[in-house]
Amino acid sequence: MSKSTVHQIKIVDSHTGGEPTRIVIAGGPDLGSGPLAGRREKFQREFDRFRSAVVNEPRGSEVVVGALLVEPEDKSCVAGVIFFNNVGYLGMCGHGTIGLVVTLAHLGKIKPGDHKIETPVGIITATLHPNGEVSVANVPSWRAKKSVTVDVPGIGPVTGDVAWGGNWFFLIEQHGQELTLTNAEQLTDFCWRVRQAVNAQGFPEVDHVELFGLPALPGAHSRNFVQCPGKAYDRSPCGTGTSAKLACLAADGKLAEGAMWVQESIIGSTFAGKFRWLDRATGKVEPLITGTAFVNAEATHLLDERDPFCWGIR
């Protein structure tokens, strides 16, 4: 194998609340320096490959988020990190950042207490807790519009809030659904033909649809299905989405700002959250998510040019 035609990627894997995230520490395209969202654009306009190589078949799979560890362009952050999945870019990722706290901490660049993180949507703090736990507060949160009906072809009217965590959310209440991890397939079917439904009929930049339902948890207050942009559901409870839900919460006047919400995800891992008050006029929110991670992979990923599916399966 001539070394010339191989390219290394060093990577860190963790998990949060069930939900995979692939850290690439070394060995990214070159993005250049400025505001993130700029570099996101670069990223995918000249990039793209790099990330189906990194997160899709047969390195990984369509349930993995891969983020990519970019110098801040604001110095008081510890880090820059692109968020990506199988089928394009995050502005924000939730698990994901806490996947990124706990891999910095287990290589030696953080110790507890708060570290700013630049993201392509904005600054967000984090807090790497002496027990482990991470708490994020996300960016501001809000509902952009409250009981939206839209026809779903083959299923009928379905009302939902569309809200902002860091991704746009389209969250349903009453959906007749059991939220079952082995009724996952057609938990799928039905949130994919609602966000079908919900493009078309108003909202294009909704790419999350997340049900509700009781939990099943003693202490946790709801359990959720959270369908991401390229169809996988998540094992976690969702960062944005849950972040996205107590900014409705908090319009509603259903939980009290700094009350804390356990939200459950479809597999039983939870995540802690409450908001305080940005702006009351507008309904925004500072969400504070606390979760747990654990790093289960270091590794050295091979580029071949020679290989037919050197840049994933897509």
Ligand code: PYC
Second form
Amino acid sequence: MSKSTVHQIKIVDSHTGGEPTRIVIAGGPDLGSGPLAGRREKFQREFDRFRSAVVNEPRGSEVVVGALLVEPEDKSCVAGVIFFNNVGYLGMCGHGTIGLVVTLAHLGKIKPGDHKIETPVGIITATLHPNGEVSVANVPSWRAKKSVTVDVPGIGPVTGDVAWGGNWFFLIEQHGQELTLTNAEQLTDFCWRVRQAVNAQGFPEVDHVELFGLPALPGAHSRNFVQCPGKAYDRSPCGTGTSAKLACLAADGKLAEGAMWVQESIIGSTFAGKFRWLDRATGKVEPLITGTAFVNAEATHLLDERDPFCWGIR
Ligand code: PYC
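Next, give the form predicted together with the named molecule, keeping in mind that what was shown is the form predicted alone.
First the chain shown before, then all remaining chains and molecules of the complex.
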């Protein structure tokens, strides 16, 4: 076997409340320097097959969120990161940032304390607590539109809020769906239809759909089901989705600044969230999301150009 056809990528896997994160720590594409939004575009334009190789089958699955570690432009940051998934690229990723912080600690690169991290949609501050928990002070989050009703083929009218929490979400309270894991297939179909309708009826930027219901765990305030852009559902309560939810709760006056909101995921994992106002006039808040992650693999991926599925099944 000729060695020159085999690329090596070093990765560390973790999961945050059941949702996997795969951090590429070496062997990734060289995206140069400059703002991360521009480097994310270059990633997409010139190295998209690398994204697919890392997260798609046969090495990954539709559930895996990948993260490429890059040099931050702002040197006060400990790292820059570009998150990606089975179909494309994310703005921010809450569960992924918690996974990243635990991974950096595992690698001996950071100690408990505050750490700034650069993302394509802004700089966030993550705190690694001595007990291993991680809090993420997310990018400014806000509700863009309240009570948008879309006509969903095969379902009928569905009403939700459009909000930004580092990614764009459509958040639905009244959906008539049972939020249980055994119902995941039906929930996936429901959310996918809603997303098509939301995209077609005025909000092409929305790529996550989030349903809310009553929690199963004592102490939790709500349970969610979050559909990600590539149709997989988030096993965690979704950090950016919880941020979007906090922005809506703040806008509606349903949660006070600094009060705790415990968001439960469809598999029963939780994030604790709270917010502080950045600007009441525009409804912008800074969400703080706290959760835990565990490192579960260190590996070297081998990308053999002669393998017909070297760059993933796309
Ligand atoms: O935790 O923000 C998040 C997230 C986005 C997509 C999957 N997880």
